[in-house]
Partner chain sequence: MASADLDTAATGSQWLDKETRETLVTVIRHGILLTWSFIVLFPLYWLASMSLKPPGQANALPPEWIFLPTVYNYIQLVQQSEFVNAFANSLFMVSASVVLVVLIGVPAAYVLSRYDIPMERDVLVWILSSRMLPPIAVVLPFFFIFRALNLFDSRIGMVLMYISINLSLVVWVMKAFFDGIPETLEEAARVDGATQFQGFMKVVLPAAKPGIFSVAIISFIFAWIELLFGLVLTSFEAVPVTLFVYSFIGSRSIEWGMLAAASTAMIVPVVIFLIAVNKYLAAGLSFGVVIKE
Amino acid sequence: MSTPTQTETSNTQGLARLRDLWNDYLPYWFMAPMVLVMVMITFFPGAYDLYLSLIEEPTLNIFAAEFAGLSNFETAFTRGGAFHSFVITVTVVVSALFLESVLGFVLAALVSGVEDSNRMKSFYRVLFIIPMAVAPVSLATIGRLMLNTEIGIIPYVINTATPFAAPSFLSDLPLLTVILLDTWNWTPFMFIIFYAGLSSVPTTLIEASRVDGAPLWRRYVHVIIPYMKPVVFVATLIRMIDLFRTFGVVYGLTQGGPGTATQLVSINIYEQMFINNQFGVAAAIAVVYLIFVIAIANIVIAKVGFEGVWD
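That sequence in the form predicted together with its partner chain, only its own chain, can you share it?
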């Protein structure tokens, strides 16, 4: 933040002034592009969704739009299947979040307990994160390949190795299939974060509770998990937010079917928009969904708090 000296020629003075403008306002220049993009990707879509949900026909000329009041919302929740899709989404989010957290934590605890000298530890750690590399589309392929009643290996094994007849996974148990596939795909996310969190628990803390003679489960419930609270909180929050975004795997696997059995909100909005051409209804569901997801995330943030997450 040097001040321009009077002895310089006007040309270099101009350059110097420009440089000072750059240096003196550096934080603003550094923030500006981010703020610009953020405004574009947060305020704009929200406002436009709201606008679309309130009008009859989408038109770029805002002044020519015919307002529809709340009729789009009414249609969404009466004939649009919005309520059903909210229930399905919450079911998937809650079950998958529960399964992935528990499984991720158990695996992380088991791996971090492997003897240090053991090379198996790093083997497991690297291996267990791999499913995250599988794109939802590829996951849908795997699901269709392995669960297919005619060519799938899993029904084949069930039919030949057990006395039971294999269910038709995609038509009889579509929701369970979606939840289990998501668990396979994203347990690694919980695993890797919990694993790092477990590694950051000071050994002195664990030793102390061990000397006190606390049984294993008490050590986890009263010492380790409370210490890891910020880690558990962030991992769960981020995963929850991402679960609400689920689209690709369900679209590739069942396209929301059979019927509307796996019609998540994202699938419902997509169908209303691009198959039924009901832009207003789609936007109405989107608006309610936006408010719903942001409200839940904020309740979680307020309830659990952000201590330890900030400086």
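The form predicted together with its partner chain done, now the form predicted on its own:
No partner chains or extra molecules come along with it, only the chain itself.
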């Protein structure tokens, strides 16, 4: 039987061990809440999505669900239109990313070249940022009205001010219309980042190239753009990943149609899940899509690299 003195000594040693454990692993204790949050919002939904893709029907008791193997993946790519939606998505991402990058850089170069007029620069910055502030549903509604063949302002202007007949944008040119509308919406994002990047280029560097006799296009190609490589890379990577997540504007504008002409992968997943009630097929497409986007992002990072981004 232990005496009171022995009990007090044991408690003191236990508290000392706990204090040492706390101090030895102090960084990990501070990181633990954020790690738990990341597990809850990232890994758990991903694991549950993978689980849904491998069963016949979801049940309350996850252990009672019938295992379906890879049949949902087979259905997704044979009858679910997954391959077609992947092609549509890649087309939209590549086209919109190219247009937004080029237009954003040109606008940023033009605004940064406005000399000795901070008021005009502020005016242009606000003007170019306005489209990005429009909500996706509002943008889709505005687009449907402006492109309407009977009451839309754009077909009216084409019919009255040009010798050409206005096409029915949403039925004849749905994919091009989606790409151009997204370009109008998100070019300001690229403009902001490129404008900040151009503002950070040292004037001494530009003046040195000018003294050496380099024309304007050479200054951009050989001096300014290489100096802005980290900025261009980060802006392109962020916008590319965001384009893969596009849903609201396209669904509000065309609902994936006509037919499946603008059916992005995100729209295909939505329709399989909430319209066709094909939970397993929707989850299978989502799993493949997630792996696809991660692979593309890592290929871009591996080819271009983060060199200079953190400097």
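By rigid core we mean the largest C-alpha set that fits within 1.5 Å across both forms. Positions refer to the first chain, counted from 1. All values reported here derive from a predicted model rather than from experimental measurement.
Trainee: How about A16 - superposed on the rigid core, does its CA move between these two forms by 2 Å or more?
Mentor: Comparing the forms between these two forms, which are aligned on their rigid core, A16 does shift its C-alpha by 2 Å or more.
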